[in-house]
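Take a look at this single chain in C-alpha cells; it is the form predicted alone.
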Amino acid sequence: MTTLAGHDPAPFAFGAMQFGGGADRAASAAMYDACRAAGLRHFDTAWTYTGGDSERILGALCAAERDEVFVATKVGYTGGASEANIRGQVDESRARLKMDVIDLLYMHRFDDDTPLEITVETLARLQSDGVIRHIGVSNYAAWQVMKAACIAARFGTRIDAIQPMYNLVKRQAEVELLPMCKSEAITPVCYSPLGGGLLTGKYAAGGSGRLTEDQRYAARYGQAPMHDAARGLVDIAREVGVDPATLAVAWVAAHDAQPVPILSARSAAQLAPSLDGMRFEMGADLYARLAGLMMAPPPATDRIEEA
C-alpha cells in the first residue's frame, strides 16, 4: 500500500465494531489475538461505535503493542463535520484509545452543511500536528473524493484512503470508486465483504442475524439475485472445499484496485473463516467464475458501445 508507506498495514483489515456490543471483551480479545496470529496489523474503528466501547477495547488491546499495529478510527458520522465537532471527537477517541497519535482517521460521511474546504483544512492540520499520520473518507461519492482531493493538496497533503461497501452482490464501487483508487494510488479499505452475512452462506441454510433482525440489512441485501448469488457462492465454495466466506473476502481483495477488505465477527470461531481468505490464492477463473454470480452495475458512461 504505497500511499500508507511508513505505517503499511497488512492486506487485510479487521472491523472492531463489535466490540462492546455483539462481542463482549472476552470475545473481543480472541479475535484480536486470532487477527494477530494471523499476520493481520490493521484495525478499524469509529467514535460512533458501541458508544465509545469498540474504541476503549480496541487501545486497550493494542497497548502492549503500539508500534506493530495499525489503527484507524472515524470520526463525523453525527454532529457533522465542522472543525469543532471534528477536534472534539478526534480528542474523545484519542483518549479512549489512549493512543496520542491515530494512523489513519476517515471521515465518517460526507457531510453537505459544512463546506468541505473547512473538513480537508481540518484534517490537514490534525495531520501537520502529529496528531494523525494519514487522512482518510467513508462513504464518499468519487467525485466527492477527487473534490477533497483538490483541496488537500492546496494544504501539502492528500487522501490516502476511502472506506467504500464492497462485496460481490453490493458492486457499486467497481464504476467509479475502484478505478479512480487505482488511478491517484489511493487506498480502498473496504467494508462488508460478506454483505451483512449473507455471503457466508447462513441464510441460504435458513440461519438467522443481521438479515433477519436488522431493518437496514434487510432492505440493503433484500433482493432476489442476491440471495441466488449467495446460494451460488456456497456451491462453488463447496466445490473448491473452502467456506463459503473464505471465498467472498478473498474475492474482494483480488480486485486488481487491490482492496484491503475489512473482516468483522462477533467471535474467533465464527471470524475464522474469513482470515483464512488471507491465504487463500484466488485464480483468474475462479475470479471470474464468482463475479459472474451477480450482475456488475453498468459503466459510469453511457456509450456501452465503447466501454
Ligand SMILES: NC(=O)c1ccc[n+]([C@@H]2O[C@H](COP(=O)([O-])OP(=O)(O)OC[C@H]3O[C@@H](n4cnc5c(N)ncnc54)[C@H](OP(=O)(O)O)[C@@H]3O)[C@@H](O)[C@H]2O)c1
Second form
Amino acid sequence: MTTLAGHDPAPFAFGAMQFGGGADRAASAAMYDACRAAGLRHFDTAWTYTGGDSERILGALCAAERDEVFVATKVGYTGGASEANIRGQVDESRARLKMDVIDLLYMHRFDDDTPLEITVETLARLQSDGVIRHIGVSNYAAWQVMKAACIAARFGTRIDAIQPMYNLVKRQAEVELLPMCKSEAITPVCYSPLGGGLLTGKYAAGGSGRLTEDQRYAARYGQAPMHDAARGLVDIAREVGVDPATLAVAWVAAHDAQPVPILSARSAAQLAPSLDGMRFEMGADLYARLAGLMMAPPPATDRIEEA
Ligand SMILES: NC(=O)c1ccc[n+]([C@@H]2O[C@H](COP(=O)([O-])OP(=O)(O)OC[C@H]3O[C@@H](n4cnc5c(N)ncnc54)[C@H](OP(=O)(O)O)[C@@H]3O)[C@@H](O)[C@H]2O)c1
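What would the structure be for the form predicted together with this ligand, given that what you showed me was the form predicted alone?
Up next: the whole complex, starting with the chain shown before.
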C-alpha cells in the first residue's frame, strides 16, 4: 500500500471544505490545531471550495510547518479536464495555498468531453516538472481509474490515490473501487465518512444541518433505510458508550482496503468525536454488526449466491 502520508501513525485525513464557509477563520484554525494535536497531518481541499478561501485559509494555517503536513487539492470540478483548465486551476491553487509543490493532486471528477489521455499526460507532466508529488482521481468509476492507470504507465507513473464517497449508508465503493485499491496498491481516501452528518444521529433527534440546508445532500441521503441505519447506529453507540460519529469514521477505516477517512466539521467541538475515531479499536464483531445496519450492495458479477 502506498503510504501517501509518509509515516503518519494515524492514517486519517481532514477535509477543509468548510473553511471559509460553515467555519470562519477562527473555527478553521481551531479545527486545524485539534487535528495536529491528534497527530493528523493529511489535509484535503479543492480549487472549487468556498470560492478559493478553503485553499487560502489552509495554506496560511500550514505555512509555518509546510514540511510536516501533506496537502491534497483537486481541480476540474468545473471547466473540465483539459490541459488548459488543469494547468490554470493548479497554478491558482498553488498561489492560494502559497505552495510551490502540491503533495497530491486529484482530478475532482471524470470529464466525458476530454480524452483521458490528455488529462493523464497533463498530470504526468506536472509531476515530472515537480509541481505535484502524487496523482489522484475522485468520483471516478473503477474502469475509469484503471484506464487512467494504464495511460499513466505509458508516462512512467501511476494513479496513487482515489477519493470516493464511502460510509455506512453509501457502500458502492465496496463493489469495485476498494478491491481495486487493494489489488493495485492505490490508496482510497474516502469522503463523507459521516454521510454529510447523517451518521452523527442528529437528524433522528430532530436536529438540523447540511441535510436540511442543502438540497443535494437532502436528496443524496433521503432514503428511509439510510435514516433507519443512522438510528441503529445511535443505539449501538449508546450500548458501546461512544459517540455515533466515532463509530462511523472508525468503521470506514476498518475496511480491509485500509481507507483513509476524510474527517470534517464546522467547529472543533463537532470534530472531537470524529478525531476520537482515530484511536477507536473496531473489533470484527462490532464491524459486522454495524455493516449489518445497511444492505450491502450486490457483487459486481451480481451472483449473490457466491458472494
Ligand atoms: N471529492 C469530492 O467530491 C468530495 C465531496 C465531499 C467532500 N469531500 C471532502 O471530504 C471532506 C469530508 O466530507 P464531508 O464534509 O461530506 O464529511 P462528513 O463527515 O460526512 O460530514 C461532515 C459534516 O457533518 C456534520 N457534523 C460533523 N460532526 C458533527 C457533530 N459532532 N455533530 C453534528 N454534526 C456534525 C457537519 O455538517 P453540518 O453541521 O452542516 O450538519 C460537517 O460539516 C470534505 O471536507 C472534503 O475535503 C470531497
